[in-house]
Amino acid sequence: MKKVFVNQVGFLSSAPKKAVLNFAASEFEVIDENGKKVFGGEVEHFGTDEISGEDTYVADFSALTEKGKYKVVADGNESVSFEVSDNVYDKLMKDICKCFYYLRCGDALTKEFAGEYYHEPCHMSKATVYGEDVEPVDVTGGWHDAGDYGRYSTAGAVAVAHLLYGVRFFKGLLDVHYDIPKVSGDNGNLPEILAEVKVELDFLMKMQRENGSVWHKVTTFNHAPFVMPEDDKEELFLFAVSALATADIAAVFALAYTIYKDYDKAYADKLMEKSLLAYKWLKENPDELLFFNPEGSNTGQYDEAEDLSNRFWAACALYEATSDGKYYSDALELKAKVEEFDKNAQKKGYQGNVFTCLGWAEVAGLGSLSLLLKREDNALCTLARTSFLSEADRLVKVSGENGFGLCMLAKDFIWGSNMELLKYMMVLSVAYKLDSKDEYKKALEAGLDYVLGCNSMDVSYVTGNGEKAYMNPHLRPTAVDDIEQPWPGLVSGGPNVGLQDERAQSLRGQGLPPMKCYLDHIDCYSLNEITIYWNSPLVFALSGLLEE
C-alpha cells in the first residue's frame, strides 16, 4: 500500500521537516486545511534499508515555516494532517509528564486531577518481607511500573533519574504545567515535575531497610489478572535486597539532593542521609549481589548481569553532590571494572559506548551525566564528555543509513525498542548541549519524527498524540476501565523482532523487517506494553529538543 509517513503531531517552525514515501514519485506538495498548495518540491530517492524494508523516497519541506495545519501529497496519496508552530509540542510534553500521575499507586489520585481516569485507592496493605519472620512493612505510594501493578526499586530509580537529570540539564522542564496537586516546600510550591517525582522518591525511601540496603521490589507473588488497581487484593511481598537496588537508590537520592535543596532543605538533607546510608552498606558489602525471582514467582525480575555500573553511578552521583574525593576514587576504580566487564561480556544488550548507557539494566551512562554536570578537568569528566560525543557521532552515522534518518540498527529492535531509541535521543540531546553540531540535533529530531508517526507502521507510539496514535497499550487499567481512549501520553514499547508474546507470534514467518514487527494489541506485552522508564527518556529528550 502506498503511504506518506510523517510526524503526525508536527514540527517546530524552524525545524527540519520531511515526509518519507514508500513509493516512487518525482514531486510532492504541501497543502493547507483548505486544500491550497503552500509548498512544492522534488522527491529524493533514498533506496531500501535493512530496518524498514521499504524502498524509501524523502520529501523535504524544511523551508515551510508558516504556522498552520497541513498534509503532504504525492502522486495523489496524502499523509495525515500535522501542525507547524512554535508550540506544537506543548500538549505532548504535558501528556508524557502527566502519565506518571495516572500511574500513582496508593491513595494519591483524586477525581479533580485524574478526571475519568480516576480509580479508588489501591495496594494500601502492608507488605510481607518474603522469606523473613519480621513485621509487615508500609511501602504504600510510588508509581505502578508498567502494564502490571508491581513497583520496582531499580526501574523507579532510573525513571526518576531521567526526569531529574532532565531538570539539571534543561531548566525549561521546571516550567511545564500539567495540572497535578500542589506540593509545598520551604520556598513555596514545588514545580510540577518535582512534585510528581517526590511521590516516587517518598516510596523509594520506604524501600530502604534500617541498615541502608534496599529491597529490590514490592509486588504480589504473581502478576495480577486484568483488573482495576483497587481490585488487586492479593498479598504484597517485599523481595530480597540487591546491590542493584541499593546502589541505584544511593545514586538517585544524591542526585535528588542537588535539586530539592533549593526548594526544601530538610527534605533534601533526608535524601542525602539515606543516600550515604545506602552507600555505606555498599562499601561494607562489596561482593556482587544480584536479584532473581524466587521459584514460582513471575512478576518483573529486573535482573542485571552485574552491579558494577550501579555502584559506579552511585559513586559519581555522590561525588557530584558532595565534591568528596573518596567518591571520585571509588568511581575511578569502578570505571576500570565496568570497562573490563563490558569487554568480556558474552551478550551485550546496548549497542553503544557503555558509559553512555542510560537504561535500567546498564546505568554507567547515568554516572557519566553526573560527571558532565561536575564540569571538572579530570580523567572521569573527560571520559564522560568524550564518550557522549563519540557515541553521538556513531548515532549520526547510523542515521544516514536509512531513509527515515533513524539512528537505529536492526539489532536495536528488541523488547522496548522505543526505549533504545529514546536513550539514543538522550545521548544526542546531551551531545548537542556539549557541542552544538547541527547533525546531532537533526538526528534527534528524526528520532522524534519516528516516535510520532514517521515510521513504516504509520503509527504514533504516544497515545493521544497523532491522528493514528496507537490505542491498545498492554496496561491493566486502560484494558478494563470501560473508557474507549487510553489516557494520553503513554509511550509504547514498539517493534520487537523477538515477538515473545503469543499474540505477537502470529507475525512470525512473514519475513518482516524490524520496523514492522509490531501490533497494536492489548495482548502484546512484548510489543505494546508501557513503562515509567519509557516515558521518562522521552521527557528528557523532548526537553533537550526544546531547549533554546
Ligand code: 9MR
Given for the second form:
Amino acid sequence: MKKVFVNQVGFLSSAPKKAVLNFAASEFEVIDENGKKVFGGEVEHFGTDEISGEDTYVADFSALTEKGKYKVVADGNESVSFEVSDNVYDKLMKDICKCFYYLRCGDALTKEFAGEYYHEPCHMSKATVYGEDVEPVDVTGGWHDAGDYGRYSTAGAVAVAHLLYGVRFFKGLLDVHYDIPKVSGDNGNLPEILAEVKVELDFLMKMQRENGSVWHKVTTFNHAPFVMPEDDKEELFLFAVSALATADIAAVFALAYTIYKDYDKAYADKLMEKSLLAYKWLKENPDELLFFNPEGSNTGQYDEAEDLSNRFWAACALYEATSDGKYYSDALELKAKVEEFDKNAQKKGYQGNVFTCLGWAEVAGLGSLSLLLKREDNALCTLARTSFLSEADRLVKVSGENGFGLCMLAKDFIWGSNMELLKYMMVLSVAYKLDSKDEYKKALEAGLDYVLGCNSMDVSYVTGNGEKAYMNPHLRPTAVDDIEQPWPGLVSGGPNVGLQDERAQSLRGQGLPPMKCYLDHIDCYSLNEITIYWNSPLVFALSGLLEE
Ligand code: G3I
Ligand code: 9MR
Ligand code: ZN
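Structure of the form predicted together with the named molecule (previous: the form predicted on its own):
Let us now look at the entire complex, which starts with that chain.
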C-alpha cells in the first residue's frame, strides 16, 4: 500500500522536517487545514534498506517554519495531520511523565488525580521472604513494572536513573507541570518529577535488607491473570538478593542524594546512608551474584550476564556524589573488568560502546553519566566523554543507512526495540551537550520522528499522541477496565524480530523486515507491552531535544 509516513505529533518550528514515502513520486506538497498548498518540493529517492525493507523516498520540508496544522501529499496520497509549533511536545512530555503516576502500586492513587483510571489500593499485603523462615516484610508502594504487576529493583532503579540524570543534564524537566499529588520539601513543594520519583525511591528503600543487600524483586509466584491490580491477591514473594539490585540501588540512591539534598536534606541523608550501606555489602561480597528465577516461577527474571557494570555504576555515582577518591579507585579497577568482559563476551545484548549502555541490563553508561557530571580532567571522565562522542558518531553513521534517518541496525530490533532506540537518543542528546554538532541533533530528531509515526508501521508508539497512535498495550488494567482509551503517554516496546509471544508467532514465516515485526494487540507482550524503563528514556531524550 502507498503510504506517507510522518511524525504524527509534529515538529518544532526550527527542526528538520521530513516525511518518508514507500512509493515513487517526484514531487510533494504540504497542505494546511483548508487544503491550501503552503509548501512544495521535490522528493528524493533513498532506496531500499535492511531495517524497513521499503524502497523509500524522502520529502524534506524543513523550510516550513510557520505554526500550523498540516499534511504531506504526494501523488494523491496524504499523510495524517501533524503540527508545527514551538510547544508541539508539551502534551507529549506531560503524558509520558504522568504514566508513572498511573503505574503506582499500593494506596497512592486518588480519584482526583487518576480520574477514570483510578483503582483501589493494591498489593498491600506483606511479602514472604522466599525460602527463608523470617517475618514477612512490608514493601508496599513504588510503580508496577509494566503490563504485569511485578516490582523489580533493577528495572525500577534504571527507570529512576533515566529520570534523575534527565534532571541533572537538562534543567527543563523540573519545569514540567502536570497533575499529581503535591509533596512538600524543606522549602515548599517538590517539582512534580521529583515527587513522582520519590514514590519509587521510597519503595526501593524497603527492598533493602538490614545488611545492605537488596532483594531482586517482589512479585507473585507467577504472573497474575488479566485482572485489576486490587484483584491480584496471590501471595507476594521477595525473591533472592542480587549484586545487580544492590549495586543499582547504591548508584541510584547516591544520584538521588545529589538532587534531593536541595529540597529535603533529611531525606537526602537517608538516601546516602542507604547507598553507603549497599556499597559496603558489595565490597564485602565481591563475588558475582546474579539472579535467576526459582524453578516453576515465571515472573520477570531480569537476568544479566555480569554484575561488573552495575558495580562500576555504583562506584562512579558515589564518587560523583561524595568526591571520595576511594570510589574513583574502585571505578578504575571495575572499568578494566567491564572492558575485559566486553572483549570476551560471546553474545552481546548491545551494539557499540559498552560505556554508553544505559540499562536495564548493562549499565556502565549510567556510570559514565555520573562521570560526565563530575567533569574532571582524569582518565575515567575522559573515557566517558570519548565513549559518548564516539558512540554518537557511530549512530550518525548508522542513521545514514536507511531512508528514515534512524540510528538502528537490524540487530537492534529485539524485545523492547523502542528502548534500544531511546537509549541511543539519550546518547545523542548527551553528545550534543558535549559537542553541539548538527548531525547529533538531526539523528536525535529522526529518532523521535520514528517513535511518533515516521516508521513503516505508520503508527505512533506513544498512546494518545498521534492520529494513528497504537491503542492496545499489553497492560492488565487497560485490558480489563472497560475504558476505550489507554492512559495517554505509554511507550510501546515496539517491533521485535523475536516474535516471542503466542499471538506474535502468527507473524512468523512471512519474512517480515525488522521494522514490521509488530502488531498492536493486547496479547503481544513481546511487541506491545509497556514498561517504566521504556517511558523513562523518552523523558530523558525529549528533555534533551527541548534543551536550548
Ligand atoms: O542478550 C541477548 C543477545 O545476546 C542477543 O543477540 C539478542 C537477540 O536475541 O537478545 C539479547 O537478549 C534479549 C534480552 O532481552 C536483553 O536485551 C532477549 O532477546 C530478549 O528476549 C530479552 O527481552 C526481555 C524480556 O523481558 C524477556 O526476558 C526484555 O528486554 C525485558 O524488557 C522484558 O521484561 C519484562 C519483564 O520480564 C516482566 N515485566 C514486563 C517486562 C517487559 O516485557
Ligand atoms: O503479562 C506478562 C508480561 O508482563 C511479561 O512481559 C511476559 C513475559 O514474562 O509474560 C506475560 O504473562 C504471560 C505469561 O508469561 C504466560 N501466560 C500468559 C501471560 C499473559 O499473556
Ligand atoms: Zn499494585
